[in-house]
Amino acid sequence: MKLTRILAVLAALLALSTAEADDRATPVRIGLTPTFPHDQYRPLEKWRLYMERKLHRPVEFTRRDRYIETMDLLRLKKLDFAWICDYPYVHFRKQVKLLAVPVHNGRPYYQSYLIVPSSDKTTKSILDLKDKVFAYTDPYSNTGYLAPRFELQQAGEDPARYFHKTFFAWSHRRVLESVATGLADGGAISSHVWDTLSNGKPELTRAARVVTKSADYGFAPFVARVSVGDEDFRAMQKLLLEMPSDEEGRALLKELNLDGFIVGDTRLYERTERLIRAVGEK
């Protein structure tokens, strides 16, 4: 009887050990969106390897050009975490959990920048771009879509009829490129992307000019799908919050043009929520 009990205990321990080994082998899947400048592959790979060492698990980054594609992957449980925009976070809030909020220049906020070609010396606001060509980022982008449409609406204009032509560039960088090359007469992008490209690709930002800056919005958040386990949630949150605490983490944050991450508060996104209701999007 004692032998039977011993064998049963050994079998249970073996099963537990196997399950833990399987958990460690299961990749952590993270979605990245147009929130992040498209050309920063090197810091992204460094960040992925850093996460693997901290989590002791494989980490996979999945890039999508459209916010809705990333949200679909979260809903289908094909992603565990994602860095998204404040607009889809607010719109799909019941399907995700707020994990962490980036901090840039000491604050968990960013803005929408209205930009025009640097050769345009006369445009002073979006109201000077009537019947022109305008580049949006993504229909689920706040800084690249919702904010400029809200500004037009507040001025009594119909965003659907105001411009001669509009198009989606599907990334903040591509909006900047469209404006810089004259493909578009104006566009709207994230202040963080503008600042990041000003450091890494100054020839791009020199070819454009910031006309106006919006009010502050809660920075594009890091989220978890709602069904992510508590242990995985805490481990990823801890990793992000503690990045400034070690030399490698600080170096990565510098390459990402961030100060760090905070736990965040849903109240950061109240202004975005008001915009969604005012413009009546989605």
The other form holds:
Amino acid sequence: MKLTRILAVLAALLALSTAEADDRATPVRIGLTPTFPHDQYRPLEKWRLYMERKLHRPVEFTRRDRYIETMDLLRLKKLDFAWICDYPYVHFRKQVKLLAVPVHNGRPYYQSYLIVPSSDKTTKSILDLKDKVFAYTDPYSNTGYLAPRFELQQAGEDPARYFHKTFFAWSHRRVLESVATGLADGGAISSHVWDTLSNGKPELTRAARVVTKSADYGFAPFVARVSVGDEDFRAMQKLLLEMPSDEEGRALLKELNLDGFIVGDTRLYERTERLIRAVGEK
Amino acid sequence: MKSLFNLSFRYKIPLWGSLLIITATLAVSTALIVQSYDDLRSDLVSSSASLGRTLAKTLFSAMIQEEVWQAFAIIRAPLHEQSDDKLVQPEMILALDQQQRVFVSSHPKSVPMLTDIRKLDDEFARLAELIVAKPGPDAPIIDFAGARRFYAAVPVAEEGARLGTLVIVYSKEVFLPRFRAGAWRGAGIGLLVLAVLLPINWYWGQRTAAPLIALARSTGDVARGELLAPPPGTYPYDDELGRLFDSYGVMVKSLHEKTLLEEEMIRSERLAAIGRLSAGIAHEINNPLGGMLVALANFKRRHEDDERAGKTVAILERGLTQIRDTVSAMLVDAKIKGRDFAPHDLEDVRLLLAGEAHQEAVEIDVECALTESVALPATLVRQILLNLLLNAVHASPASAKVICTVHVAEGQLRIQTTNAGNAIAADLMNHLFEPFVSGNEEGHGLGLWVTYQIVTQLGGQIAAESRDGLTQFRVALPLGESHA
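With the form predicted on its own done, generate the form predicted together with the partner chain in the same format.
Every chain and every other molecule in the complex is listed next, the one we just looked at coming first.
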């Protein structure tokens, strides 16, 4: 009896220690989406190493082109955190909780830019692109899909029939490339991606022209899986919020073309929500 | 054209050789150029085939899922590759749907999506017809006559089900510089070969032509009567040409000998004719002359006291005597019988000439190999010796030596006189033994004529040679029967 008790205590201790050890060794899995130029390896690898140092845990980045895939991975608990678009955040609000909102140009907002090739000097709004080829980013993108469709709808057009052909390029950057190369006559991309690329790849943005800018939408947020533990959530949130406070973090933010992160509020995304309801995609 | 064939071998051989070399080099260069074109084409075929197959396979899933961007990325990838110059970079790549409309193109600005390629231009319209007519599984290069581009059309299909067509477009303008580079290489090799072979050919042609030209020139000379063979060693080899040179030399030599013989015969016949003529005339003159001299002698005797008549008769007598002397000098009679020629006759002749020789300050050196008399009339042989030696003494410069040898060999008495002094002129040589031909102002020119007549009547031969400042007369007289 005594022996069993001792054994039980030992077993419990062992379990505790392994659990602790497990926690230390289990990587933090972060999903990255094309809401920002997620396919640049070097700066993101620096960010990942920075996170590992701050969290004292391995960090894994999982890059997926399609928002829905990242959302699925979150749902399947293959990811702990993800940087997604405001549309899937609002759409799948029950599966995720807001972790942090990036701040760009001092504000936690971004816009949808309607772009055309720079050779096109005449287009003044999306209404000049009837029966043209249009590049969307992703069906779960706000700035790259929802916003231009909302605009058409407001103008009384049927977005499904308005263009001659549409296609998904599966990233803001590729929408820009499509328009810059002339593959598409027009496209919609996030203002943040446009700004970032106009610094990093000015030859791309020079080949395109911004026609109109949409209203402000809450910036594409960092979210956590609903089931992520409070400790992990806080650690991650702290990391993001404190990035501007050290040299390396500031350098990383500069490469991401962000000022920093704020805790954010769901009210930031009310306009997105209204948009989703208006377009009727919810 | 004929004038080309009339050219000298000096030019004709190198020209023909050059023509052959140039033709051969052109053929080889053309072959190289064609080869380079074929290489390029097979490069193009193999690269387009492998590129086409790879792209078509990956394009299939993009097209079936209508992934425009993915398809775009796939067909643009090969165009952004830095191509090494082994492969020809495509100008444009198109993915066509089943209706030959552009699903996506690598150059959307010039060929936007959904364009019907039949409306692009004639070349694309013909390409579309071909694609519809023959959807082959391979990627042959399609090359229309006069087209600006090559095309490779690969079906985008799976298990025979065709979703569309991948068209790889190659600009001929890109193709041409590479072809030109190959062509230049071929031409360069050709030029190099020409630069080496043409001078060699020219040298060889000149070498081959030189003996032929020498032979032709010599033949021309022979035809003009200058019987001179090309100098030995003109062509020192023992091939056909060498043998031709040898035979030619022999031929020219025999021609020369024949000509000499003919000339000799003509001369002999002429001399014989002159001899007969002069003998006849001499006889005709001699007969009345004898009568005239006898009549004059009688007249003189009868009119001894008539001084004036005596003077006239003396003039007549001197004139007639001179005529008789001249005529008798021409009237050589070998039939004179007498004693045989003996060694002391030679001594007599030397003594007879001593005065003359002294006057001319010439020494006469007589070498006599005779020990006894020979069966020849002494008078005539003495006359021969006298005439020849007298001529020799007169022709000799002062304090020179005249050599005379006399000996018997092969049944002949051989007399040879040699003197220094001016050579006998060539034209004089031909008429040397004719009467009244003389090398100097003195003398009537009958000495050699008489000598010749005597030698000929004795059945012998006389020859003269004048060379290198020496003049030589050779007499050969067949020995007859002794008269002693």
